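Take a look at this single chain, the form predicted on its own, given in structure tokens.
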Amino acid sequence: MLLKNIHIVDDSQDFTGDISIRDDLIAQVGVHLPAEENTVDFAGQDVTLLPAFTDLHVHFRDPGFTYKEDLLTGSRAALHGGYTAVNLMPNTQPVCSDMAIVHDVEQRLRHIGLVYGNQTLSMTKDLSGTDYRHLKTLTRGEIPFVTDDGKGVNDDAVMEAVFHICKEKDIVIMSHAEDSRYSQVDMRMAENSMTFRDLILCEKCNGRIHFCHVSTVEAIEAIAKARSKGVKVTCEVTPHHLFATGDEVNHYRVNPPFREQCDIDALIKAIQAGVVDAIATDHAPHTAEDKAKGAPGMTGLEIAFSLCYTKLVRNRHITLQKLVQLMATTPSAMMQLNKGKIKAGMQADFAIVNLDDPYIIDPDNFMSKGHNTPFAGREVYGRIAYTVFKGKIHSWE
């Protein structure tokens, strides 16, 4: 297959150009490439080629939550938001603490073949916060993440065990830093006190961190100095922290909450210093019944590139270059995927986007079960027209 004339656009290159590809890779990126026998001409569109995004953290409730959710609907949400590779939180049911589960989801994301997913395994058992010995039995490389997400280990003393067993296992630990003792009280000193404890055994342990999430200003701030001194972390923020505040969507429930403008400032101000490496969605369908009733999270995946467009890149805080270096090539780096790049030996994934129209953002329209957002009715610009997963196009116009 032959991409031709199509404005092309990743973390270090801007033009028009075609691509190659043969066996889902990319064969040859240029101009003026040699026609193929399958060619796709975009001359004319007014769209942009981008590496496909990869989400670090999503929800995808399978096994045990699938009428909110299941492989075959997040996946298609994934893919219509512009993702083909998505790493799944353990908080299902029952619990992802045993490689068994693992398996079992990534071989049947794989039968689904529209998207890659990593599973991620519980950091303590059935997320108690107290049993971590499964760890012990993994070895060493088996796999890339652990975390409790959606709970904080408030025990320092496991927390510190989990960082020694994962410093040996080559394992990087996903923190929800969330201090329970304090959720019911002030939400903001939930995020920060176990913020500032993870990075203080992160330091003693010599381990690896990464924070989902991060969405206070004293958070980020931690983690700036913590990078500077040397340790090992690694940070997220999310599209709905970065667009909204909390007073302009009348505080809608997600977790962490939605923050004030001065949280929304110092996350911005870190992506422009290099301290966020990636921007993830927190992908987190319910039920209208389920909400009502006070479940926190929204789904993300499929508006995730718009919010982010419109928020940070049409408002001139980044350069498109920078968004697509926090969606696609550092989070694919991070995954150790062959993709998040425009060139040749990558594998062919693509999102393929109307930057200049803006749309309504419609919940109706998502593929996800989960139409739970307080963005509905806003206009947006960035739609995703294609997505192309391993040289395959799907189309969304």
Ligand code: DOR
Second form
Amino acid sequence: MLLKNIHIVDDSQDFTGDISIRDDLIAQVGVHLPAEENTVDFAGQDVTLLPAFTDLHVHFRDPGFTYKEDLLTGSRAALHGGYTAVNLMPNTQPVCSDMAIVHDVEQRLRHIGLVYGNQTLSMTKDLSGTDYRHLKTLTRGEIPFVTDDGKGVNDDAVMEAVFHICKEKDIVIMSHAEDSRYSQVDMRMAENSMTFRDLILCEKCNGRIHFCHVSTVEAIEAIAKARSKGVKVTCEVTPHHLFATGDEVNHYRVNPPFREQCDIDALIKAIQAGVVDAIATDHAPHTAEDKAKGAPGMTGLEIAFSLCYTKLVRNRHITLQKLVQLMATTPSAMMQLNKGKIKAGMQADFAIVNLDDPYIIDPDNFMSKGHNTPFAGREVYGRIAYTVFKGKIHSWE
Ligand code: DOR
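Since we've got the form predicted on its own here, give me the form predicted in complex with this ligand too.
All chains and molecules follow, beginning with the one already shown.
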């Protein structure tokens, strides 16, 4: 297949040209490539082709909470948002504390075949915060990430022991930095104190840590400082924490909470300085009933690119190439996937986007079961027109 006359942008190039695809890989990238029997000509269509996105932080709720989302609706939502790879959180029912569940989820996702999915393992058994014996049975290389996302591990001795095991087994810890002893008192203190503690333990144990959804000026500055000292730390920020302050969304419930303008400014500065590795959605679908009862989080996959493009690129905080790096190139590399760049030999995974026409966010158009978002009715740019996974085109026009 040949994709012809299309504006192509990745982290290191920006030009109008052609891409030929053989099987599920990019065969050639260039200008005036020879015609093929199956050619899609984009001349005159106002669209831009990017590497499809990779999301390090997603809740598909399967097994156990499939009334909120399941692997099929989650896969469709990802694809609709321009994503072809997701890293799934383990706060399912049963909790994903067992490699049998990891294999089952990954196998079912392969069978659905719409996106690639990696299932993470919980850091403590059943998110107990105390029992980490299941980690000892893992062989080196068996699992790339462990996390208790949704909860922090309060016990310092447990966390130190987990760092030692993960170091030995070459596992990256994904930290949901929230000390629940402080959550009722001050959510800023809850995030900051655990971030500081985890950075200290990471350095002491010479481990590897990835901070999920960093949201405060203090946390991102501490991460920047640790990085500059050589601590092996990476981090992600969410589109929603970048897009709005708590005041602007009526303090819509999410963990960590929407913050203040000084926090948004610090996160953007950290993105510009290269301290932030990835933008990840924390896609957290809930029913209206569960939201009314206080469930934290929002669906994120289908509007992530639009929120980021509108806030970061149109306002000239960063270039589109930098956004591609944050949403595709670096997270793909962190998951060791052969995607994230427009380059011969890489998987033919693309998000083809319309950058110029504004649209209004309408959760009724979501493919996710979750319609929970504080951004309904907002005007944004950057609609996904097509998503290509392994050379197969899905059209959203
Ligand atoms: O708001 C959130 N919701 N934050 C999390 O970390 C977990 C997530 C969920 O699972 O609903």
